[in-house]
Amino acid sequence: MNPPELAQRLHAAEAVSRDAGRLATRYLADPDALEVTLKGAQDVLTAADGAVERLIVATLRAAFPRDAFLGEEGGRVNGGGPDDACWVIDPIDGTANFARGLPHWCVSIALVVAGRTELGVIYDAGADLLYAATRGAGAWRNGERVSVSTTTDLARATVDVGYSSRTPVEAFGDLVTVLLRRGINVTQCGSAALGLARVADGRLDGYAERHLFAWDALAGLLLVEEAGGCANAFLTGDALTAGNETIAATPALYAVLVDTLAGR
């Protein structure tokens, strides 16, 4: 995909990411018109989760038709354009948060082109603060640009720490308290797009979950490469739809998150 093909995108990622942030808030200020369900234990569903991804898949596929969409409600729509275009979407991430008018939630959209995520849109609704990155152009924040922090003194790193149930809660334990062992502050805001981002923005120094979906992960992995920090290579195999285990972090503490999670 040339550049300004990608520019286009990134543009409409952005404008498309604020509509739905707005959408969400509509939701929050009526909330019997939630309807919150659950998928299984805490894995909360709302009727703006729907709404917000038809209208983000709306929206873009009118401007790329021949782009194809993977959306966490929605599934995979197949396209056919010749760069294998995939957007990838988490229309609410942090639905939890957000069904409990908690503050930490936010919307995720990433651009995959020929397995490699090109192109990341995290909107921070509640505090209004627009992530973007494109691979090769640095990261942003409402159009300044950040980066990671320099935090080299485990003693005084914050990490974000993810839970999924579809691994053993033994795992998430041990992986808490071996960085608590080692002088490392743990915190867990409940998205993990979210908390890339604030990896990428400097206000965490990590983010380790043992198994995410790409929709939650792609746009926050790319914004923190592009913020300077080191992140896993999410996309191999079938992670793409099966999801794959998670780390970003600045340079200094990358190496520590990946012992940790290797058990070493």
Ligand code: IPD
Given for the second form:
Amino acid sequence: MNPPELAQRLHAAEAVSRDAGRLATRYLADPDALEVTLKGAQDVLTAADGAVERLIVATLRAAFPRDAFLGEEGGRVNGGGPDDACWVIDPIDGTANFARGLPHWCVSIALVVAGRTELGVIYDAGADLLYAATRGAGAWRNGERVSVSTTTDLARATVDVGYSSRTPVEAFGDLVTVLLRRGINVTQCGSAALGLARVADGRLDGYAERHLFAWDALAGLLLVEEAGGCANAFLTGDALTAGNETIAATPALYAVLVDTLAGR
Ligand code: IPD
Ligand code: CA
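Swap state to the form predicted together with D-MYO-inositol-1-phosphate (IPD) from the form predicted on its own:
The complete assembly is shown below, putting the previous chain first.
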């Protein structure tokens, strides 16, 4: 994909993320319209998730009809473009927070081209913060360049960790225990995409989770890399559809997180 085509897509992703955030926020004003259900234990779904994903896909498909789509709520739409461009969409990441009226949720959109994430946009609607990155062009928040933190001292570090029932409870407990023993403060904000965006802008020092899907992780991982941080090679094997472990951090903390997840 050439730079002008990528720039067009960045512009479209930024605009539709804001529209998506506004649509989701309108649902919050009417609790009856939210229709909160469970996909599984603690795996929340609301009517807003589907509506927001439909808005994003319809808008981007109209602009880029040959691109493919992979969304958390709608599955897959094949493309037909020459370079396998695929939009990877989480309409509301942090749905459990969203459904409770807690502010930690966001819209996350990535574009994968020939197996590599080239674009990532995350919109934190509650705080009106729009994060954007394209490969090689830095990470940006509301138009200002952001960088990962300079934290090197573990006693000053904060790492957000995620949990889902896709992985054993014990593995999560061990991860938290070891991080705390190493002196690192641990938070669990409940939105992986937002956690990664906050690593990119230096408000957190790292993010770790044993399994995420591509729609949770890809936009945020690109943001962290473009902000000068380190991220694991998520898109290996069948990770686009099956998901993978996710580790992202400042250069100083990355090896500590890798070792911790590997049980070293
Ligand atoms: C979840 C959130 C959560 C993470 C889970 C994800 P959802 O996505 O990102 O923070 O720990 O693994 O499934 O359900 O809110 O879209
Ligand atoms: Ca998600």
